[in-house]
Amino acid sequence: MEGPTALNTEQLHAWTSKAMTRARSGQLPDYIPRLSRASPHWFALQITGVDGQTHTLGDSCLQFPLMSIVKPFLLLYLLCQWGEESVFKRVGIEPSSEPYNSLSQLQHDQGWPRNPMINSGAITLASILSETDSTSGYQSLWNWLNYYGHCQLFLDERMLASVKSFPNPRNEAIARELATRGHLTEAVSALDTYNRLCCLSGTIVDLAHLGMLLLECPPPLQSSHCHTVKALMTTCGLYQASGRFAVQVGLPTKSGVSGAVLSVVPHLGVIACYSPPLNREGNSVAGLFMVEQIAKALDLSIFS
């Protein structure tokens, strides 16, 4: 099987051209006034290969904040950091059918987060960071994913102040729920972590390094936490898209509202990128499609 990189630029192209129209069809994001400002027609892809290739389009030097792309690192650390066992008593791994803030789905479970890679189960995991640290405890994971994903991600704070000036009391709500429930002990601190964690931010190389992270697992960190991730990337990353996806495409893949998608091609290399308008479900019109694009062309898909 070839790995991402053995496509050729103008095929790249093409594809890169039939992605923007697709895009139009997409909506920006109106509850982060700074996300509803972005460009539709900001573009960056990234492919690096585990042989060092890469292919780069677009404008690699637009920054844009990970958003919910953090999530899948913020379970990678506190898996390195606690285990499995102790990380997953606070948070499920099942897949949710309804939107990635929903509070009925945390209702109906009783409070239960049932993934991490959705706005309960996020929110549950970034309380321990807060719990361990409550200044700076999101600080440690963004200096660890600068150190070991070779990054330089920094903490937007325009977007954060644009998040803080605008609430948002699905997630309100939800911190509450989680706190009420015994699941988190303070639901303010669990909150400002996790939105300050969404606000790290660098560029599509700095993506594309994180990607690389959860492929080549650098010691110390543990194959089996890396496969647990990429395993409810596949099956939760794309909110009640995941399923539809898993089936399609076949491929680790995580997005985030600001238009950022992350897919991993197990032991070949990673496919990022950024296109800020998204469908229904929150995900980038654009990402998603240059991602099916690749994996068909090469048979990528982690079923084949």
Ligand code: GLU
Contents of the next structure:
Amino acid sequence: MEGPTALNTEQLHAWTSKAMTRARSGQLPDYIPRLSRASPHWFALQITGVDGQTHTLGDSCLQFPLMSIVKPFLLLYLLCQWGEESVFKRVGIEPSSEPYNSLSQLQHDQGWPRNPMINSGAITLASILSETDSTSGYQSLWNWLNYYGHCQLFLDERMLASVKSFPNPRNEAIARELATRGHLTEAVSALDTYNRLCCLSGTIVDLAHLGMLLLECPPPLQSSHCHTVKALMTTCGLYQASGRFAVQVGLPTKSGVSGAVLSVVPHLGVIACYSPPLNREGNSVAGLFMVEQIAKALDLSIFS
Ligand code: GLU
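Form predicted alone done, so how does the form predicted in complex with the ligand look?
So here's everything in the complex, that chain up top.
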């Protein structure tokens, strides 16, 4: 099978211009002021193959926060540090048909977070870091990602200030519900750690490097942990759109509300895309379009 770098640049440019037309139908998130001021025209794409070949399109200098794309890496880190048994005592592995920040799903499940890719699950996992060290728990994950992922993520303090400047009653209620039900001990510091993790930022090249971590799984990472993370990206990574995307495209994928999308093509490479306008489910319109075109043209679905 040909890897995702097998495409020629002309083809990628043609899809990019279609993707940008489609992105006009998307919206910028309104609950994080700094994200709402992103340009809908910003675009970057990086495809990296296991053979070391790359394709970079658009503006590879753009920096953006990972937002929810940090969730699979938070899970990976904790699996490596704590092992599957301890981690999955705190969070489930079931998909959810509700939005990523659904409180009603959590209440329906008696406060048990369904999976690590939605906010309830990620806030619970962030609490493991904050319970260890409330002021710098997130730093251990940050350093770990930069070291093993060979990337240069930084904490975007202005983005963090913007996140904190605007009340997020949904996330606050989720954290309180988790604490009330005994799934975490300290709601405020768990949420603070979660917000910091979401504001770890980098370029499209950093994002592709992170994706390669899941693919190459360098020691001491265990391949079974990378396998678990990729499986959960496939079933839960795009929230309510995960099932449809698995059928139509078939690649483990995670999105973030900043407009970033990361897809892993097992054994072959990664596709990372950044374009801020989002669809109704909170996924980048152009990002999903690009991954779909590339996957279909090369028949990359893991179910092929
Ligand atoms: N920080 C965002 C939130 O909790 C992350 C959501 C996302 O990227 O999908 O609302």
